[in-house]
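Only one chain is included here, represented as structure tokens and corresponding to the form predicted alone.
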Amino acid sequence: MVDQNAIRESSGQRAGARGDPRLDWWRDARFGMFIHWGLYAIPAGEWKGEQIPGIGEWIMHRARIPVREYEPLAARFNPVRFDAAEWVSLARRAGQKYLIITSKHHDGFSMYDSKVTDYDIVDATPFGRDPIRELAAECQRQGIRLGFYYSQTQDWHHPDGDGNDWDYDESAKDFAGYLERYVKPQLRELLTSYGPVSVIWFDTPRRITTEQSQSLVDFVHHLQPACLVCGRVGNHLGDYASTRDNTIPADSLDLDWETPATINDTWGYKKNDHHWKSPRELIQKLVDVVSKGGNYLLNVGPTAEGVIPQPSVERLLAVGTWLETNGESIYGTGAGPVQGLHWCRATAKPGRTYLHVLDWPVGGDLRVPGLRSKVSRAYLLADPARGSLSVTAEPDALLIKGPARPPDPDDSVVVLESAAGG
């Protein structure tokens, strides 16, 4: 059942039409890396002195910062100890197999060399260096696929954009013009200058017409025709869906979806939001996730030095290490045939099922239900050995005989191969 709540703007992808070759290594991929990063991270939710309630990234907004106070952030931005290759080593160790950075957030700020303006980081900035260039390369060099974030809407800086009745009349823009010769150029500059760019991840459609969306979807696929188009392009429309931030659907989704997570309260660094979800909470919702069919996209907020926090890196870190043994139960897998269970979710691949035991039981007993085809084989993942574990079938459920604690204290991934597969 398609629970059409979870589902913020949804793709022009129609359930069960899952056919598009263009996604097949998003599907198998599964989970990846979102940054935000931006000027936002050097009042990091703070502005004269005062705590800026919300997500670090939009306090321009929260606060109603006028254009004329908020620029002059650009000439204190120098990110010295940003390491693209570092970053790129942390998505990748983390299993992490895509990445999506922002290269132009709802502030208006540009992070790469664009030549629409002069607001971006080489021009505005001490310092100087185009970073969306140097992950490009370093993307290329370490085998992470390369995506960017572009709020195609929402604009608080400049005067036809969205979003800013503070310093600018609403009535009064040319949305349509800024569209044309704002969005558009710039798309262009990133589509042309970066090598293969995997996903354009547009945000907040708000105001955008079902023909401008149309518009840039089209414009995205002619300059990069396998470039995929988030669906918050809006108005239904996109290669794949977006869920609300933060949102697992209820049940599978029979269509290609993504959920876009903070590991913390903020997407842009935020100073003092510590409210960091555990390792074992992060598991579990990335397999949650898969096991509706959906991908994971995590992300981390670096600091205004250009570093990503520390406890992002021990998180992802933890993620990562427990997908070095888990990793065949999420990579291109799919929804499993087992839903609805609190203690135990399924992901699943031809000839196998993978049982996701998030809450072991007592003894080692794992009852089942629902499971209707014929297993030939049980084994733990974690397991060098494949050991065999014994598998009865009962009338309405399948019984496993486990070890009587649990091999991963986070999620004890169990393998059903068919007889089919065996």
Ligand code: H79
Given for the second form:
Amino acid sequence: MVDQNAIRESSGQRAGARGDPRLDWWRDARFGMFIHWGLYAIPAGEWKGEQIPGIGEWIMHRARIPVREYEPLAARFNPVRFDAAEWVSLARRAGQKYLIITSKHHDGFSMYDSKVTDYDIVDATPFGRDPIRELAAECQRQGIRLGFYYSQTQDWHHPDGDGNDWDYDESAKDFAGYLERYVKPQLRELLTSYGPVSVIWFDTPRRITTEQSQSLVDFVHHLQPACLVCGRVGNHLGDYASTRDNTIPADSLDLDWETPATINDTWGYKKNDHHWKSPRELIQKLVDVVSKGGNYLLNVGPTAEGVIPQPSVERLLAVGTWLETNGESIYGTGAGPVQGLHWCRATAKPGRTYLHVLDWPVGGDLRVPGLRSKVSRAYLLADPARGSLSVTAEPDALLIKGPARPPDPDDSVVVLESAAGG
Ligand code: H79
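What about the form predicted together with the ligand, after the form predicted alone?
And the full complex, kicking off with our chain again.
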């Protein structure tokens, strides 16, 4: 069952032949860290004393801030508390296997040392360091894959980029010229200066044509054949599909897909957004995504000082603690054989099914309808002794006798071993 509502027309899902080995690491990873970091972290949701509604990184657009007023933010950007080792270590401890950071968001500011423009973090800020270079080195050191978010269509700073109609005349824009003379030279920098790049995460394709999307895909693959291209390059192209922001499909999808998600209600830091999802919600969303065959790309929005907000840190570490015990049921797994139950999700790999019990039934009788495979043994993943649970085949269900109380309040994982591989 394909839930077409979750995956936009513009999000591309036809590419990436299901068996493409370039995606092997990505299919194993299942959980990544998204980082939205840029000049918008300075206003942090407030402009000229007014709260600007909506997602923080959209403040320039939402408040129609002229380029000449937004640009000077760069002179104030000095994230002296930025520590690449700490960020990468947080991802690692959270159990995230890859990290995607904004190299250039819609505001057009380059967060790396670009030679194509002076509107970048090294040339235009007192900070003067290249955080992307520092993160690349740390990712290498700590074994985390690195990818770059790059806004290929919207650029509210560039006169020929899409989206800024308050400074520029949309009808006078040379978008094709912007792609050839700005986007591609920047992609070349990103793909030749920072070692192996695992993903280029394009976004909001909008006016880009099929030919232009294809030429970006080819350009990336020409420079780094193993680099994956996110489906938001547009026009159904790219190596894997991207759902709508914060959207998990209703059913499992037989394609490579990813849900990008916020941990509160914004991507870029907003000082008054305290609407944090609980660890339980985050664990259950991760499990929900993986049980439907997808990846979960969970965002943090660091401050203008370079600090990942403490509520994000605490929540990521809580997910990491759960994964320390239960990672076997996530990494290298895909959609399980049981779908559509409200209290339970299933992930699977050859020979094993993992039942993720989100709401433990009173008494501990786990009655799972529709499980056909021969189960040779069942045990709780959190049980170090791996003591066998009683399993009985009922006419329409498998009855597993669990303990009266759940071993984990958020998701107790029951492992079903089967000789038949299902
Ligand atoms: O990078 C993050 C977002 O900035 C980006 N995608 C994720 C990964 C994104 N781009 N566009 N959108 C999300 C849709 C945004 C719509 C809105 Fe708005 C922005 C709603 C409110 C602010 C545009 C401007 C529509 C209304 C006002």
